[in-house]
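Single chain ahead, by itself, as structure tokens, in the form predicted on its own.
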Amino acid sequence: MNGIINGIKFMVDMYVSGIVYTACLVFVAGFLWKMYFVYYKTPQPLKIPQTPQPTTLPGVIMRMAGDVLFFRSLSKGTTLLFIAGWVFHFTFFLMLIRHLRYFVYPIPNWINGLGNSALVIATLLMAALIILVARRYLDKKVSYVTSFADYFALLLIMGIVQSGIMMHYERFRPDIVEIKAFMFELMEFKTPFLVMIMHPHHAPGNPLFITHLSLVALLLIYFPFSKLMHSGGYFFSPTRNMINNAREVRYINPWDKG
């Protein structure tokens, strides 16, 4: 009967070791993969900013960061989306913030200061979340042009954040020490060549965090092969990135340089 035991926890063990591994490789290559061999390398043939676009390249940076801080494209569509939208991409910063916790130490003040409002935090996230997904079910236009993908990453975070929160009670907590004690057990050197030789450290076994960490494991080996690369793309995206200085620049094709 211990060997039984000690067999499952032995799979654990390597299972969660793996997941986070395979995860963390699979995110890191893909992005700059995607980045550099899609985004960066392909030629802008055209001069084509997206007008009025500033005409100098100070201009550019700041219209740049009011779309990534602020959304300001996006508030010229419906308000509900503009809510919706910032209020998911704010509170899923917030997140990933207080998760820092588990990867540092000494812990500072203002990751600790998110304490007392990560549920507040997490609830407004499933909520626009939820708004997000009704959205694009409920308005027919936009249920018209969307695909499998596009339900598939909005519900994958739900169930990441829904489990999250469940953490949060007594019932289905964790013991959080023993979680960022295994975070720096993988953080060193030697432990992926442990792993790869069949001795992986213990991990914990509480199942919803297991079932939390697959999920966001999920997440980052879907992420460079989906529609959730426009947080990099849009930084190569020559109607956004162009200056409007045509008239007195001379455009060169990429194609015909060299």
The other form holds:
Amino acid sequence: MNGIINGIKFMVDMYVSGIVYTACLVFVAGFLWKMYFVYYKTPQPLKIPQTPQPTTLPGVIMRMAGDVLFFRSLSKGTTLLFIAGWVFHFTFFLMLIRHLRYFVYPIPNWINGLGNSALVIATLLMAALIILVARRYLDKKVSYVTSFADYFALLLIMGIVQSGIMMHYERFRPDIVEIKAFMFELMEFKTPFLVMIMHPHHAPGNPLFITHLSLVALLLIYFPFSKLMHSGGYFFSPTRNMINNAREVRYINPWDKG
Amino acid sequence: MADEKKAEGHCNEGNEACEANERIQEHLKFSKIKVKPPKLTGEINIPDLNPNSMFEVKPQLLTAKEMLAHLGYPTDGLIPNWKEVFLRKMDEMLKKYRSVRLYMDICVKCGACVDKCHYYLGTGDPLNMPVARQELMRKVYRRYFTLPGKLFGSRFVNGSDLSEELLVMWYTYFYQCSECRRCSVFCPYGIDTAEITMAAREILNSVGIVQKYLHEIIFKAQTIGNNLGMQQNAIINALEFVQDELQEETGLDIKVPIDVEGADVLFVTPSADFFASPHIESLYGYAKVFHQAGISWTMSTHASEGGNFGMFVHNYEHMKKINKRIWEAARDLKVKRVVGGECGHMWRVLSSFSNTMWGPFDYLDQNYKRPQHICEVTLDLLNRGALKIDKSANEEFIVTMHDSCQVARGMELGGVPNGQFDIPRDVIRGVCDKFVDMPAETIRERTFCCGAGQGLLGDDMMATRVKGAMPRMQAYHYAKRESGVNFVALICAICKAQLSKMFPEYGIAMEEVGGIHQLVGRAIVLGAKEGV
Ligand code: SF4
Ligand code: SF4
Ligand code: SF4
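What would you give as the form predicted in complex with its partner chain, now that the form predicted on its own is on the page?
Whole complex next, starting from this chain.
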């Protein structure tokens, strides 16, 4: 009997450690590969910046900051999408920061501060996601261009948020200390090698935690091969990142240096 | 041998390639479609989806073998190994244009662009929603250029396998995009459908599906030197006629100089300005400005075309070749600077691309090493008091301005942010008393295309043109109703051609369309010089 339980425990440990490392590896390698080889390395032959077209570099930086931080381009169109989209990204970002507390020690005060309003943030995040899904489904024009992949990304994130929210409640709550200890073990240099030779550290067994972690791993693996690459891709968008000074400064076409 | 058979419309039995070509020719056959313009209410309503409503619209195909051969495209319609060539060309596009590659990858289908295209607004055809248009290409991209697509096929990635049907869809809907870039303004990542359309058109070209209007003009511009295919003596005649008219009207010795070596300014403008109406009115205006300001200028028979239709497809060589004439002329005539007339896409090429293609322009006067827009020149003269203006000459007009997309969203004027909106308006205000803008969501960076830009101006595209003009017409109608506007000033030859045709279609007088320099020309007080 003990043997079986130990066997299951071992498999869970292997699984949890395994997906964490695989997901991180795929994510980092895939993301960098896309950014470098696919986006950066593909030449842009001509200057195609677009209005409001700053004529200086600081101008371009400001413009892009406006897009990234406040969704300026998006704000020109549909208000509902702009608000739901912005709330979604912003609260998602806050949740990411909050999760730092599992990876750093000592925990800075400002992260702890976030902890108090975590449930509110997560609820907002969920609400934004629901609006986004509903809009996708209900708006005929948007639903016309929506495919399974678009729902998949949203539902995946919803799953992550939902399992996260549930862990907040007493009944499901995993042992935070244990999780944190496990995370620190995973971050040790020798751990991946131990996993490779099948000596994983003991992982927390809470099913909800494992679900949460699995979904996050899936998201990370899916990320570099999906539209989620808009996050890094935006910075290479030639209509947004080019300075509108083609008449002043000669732009060289990388494949026609003339 | 098989070719002759094809021309007859008979294929040898079992000649699959020949039959495929016949089917394609049949599907893409042009037929005249009459559409009624919608009623003018002043409102731009977002229509409900009306699937396939524009599917029947097919512009004419180019069949002249000599032209096709010159342009480097297949001469006999769809080629036998088209799938292979299609994918090879697409691969090339993805490797040469970061815009295309990136925009294939990062669209989140948020739908911010769905109701931003004038063709969607005018037709309700879902494939005229910018993101749906992009998806036509993205489906092929996902199937053939991503790992999951290669491994698991089109069903898995929501992709498309190459098929004749797909070619028909591409040809139909990539020729219902005027590459106006309005959708891109609202896209959170600046995804530019124009870039995708340009690439798609070139891919179609490579397999032998070549639209006539646009490519015929590229051919003429490259071989004869201008879009209208006018020979040198015809150009000289036309310009002499303009000069005679001017002299007769004013009684002054106003020149329209041609090929004058050593002039200060080489002036290039779309060849339509030489005699089309209302374009020619602006040409009178340019000549008067130069005359009155005492600027020595010349036009060139070699660079008799400012426009550059090469921009409308992602074929860099086409564009480069056409652009070359301008810089050859500038060198040969030893001018100090180059000034360009009123035209949208011409300006995009001249200001944003020509420095890359043929720069640096170190043989020009280094104070003017960049091509200048005629509005920049005129405004400068106005500001310096070098032109005497009598605004009462334009008293009858309440003027509004249609921002040409390629200028509004494609370039900078005056080296200052928003110059491309403010400089033309300042010129108008400088020569007219009454100026009123159209509603804010239809002008400046959000301007609506006239409905015929970037290769869609052919008579065979009337359906697209009438429907695509709807938002602009509604906006004009609104301004007319609310503020009594009775003249729309333009800075684009295509806009002028399109709107002067659309105004009567929609029941408005054609005379309400004109160029900015038409207004300038009317208001300039000629004669006594006040110094420059
Ligand atoms: S706005 Fe941009 S990201 Fe959104 S659907 Fe349109 S092209 Fe895609
Ligand atoms: S570029 Fe213009 S015409 Fe083309 S899809 Fe976008 S809005 Fe429509
Ligand atoms: S013709 Fe004029 S309005 Fe139409 S796309 Fe070109 S610049 Fe824009």
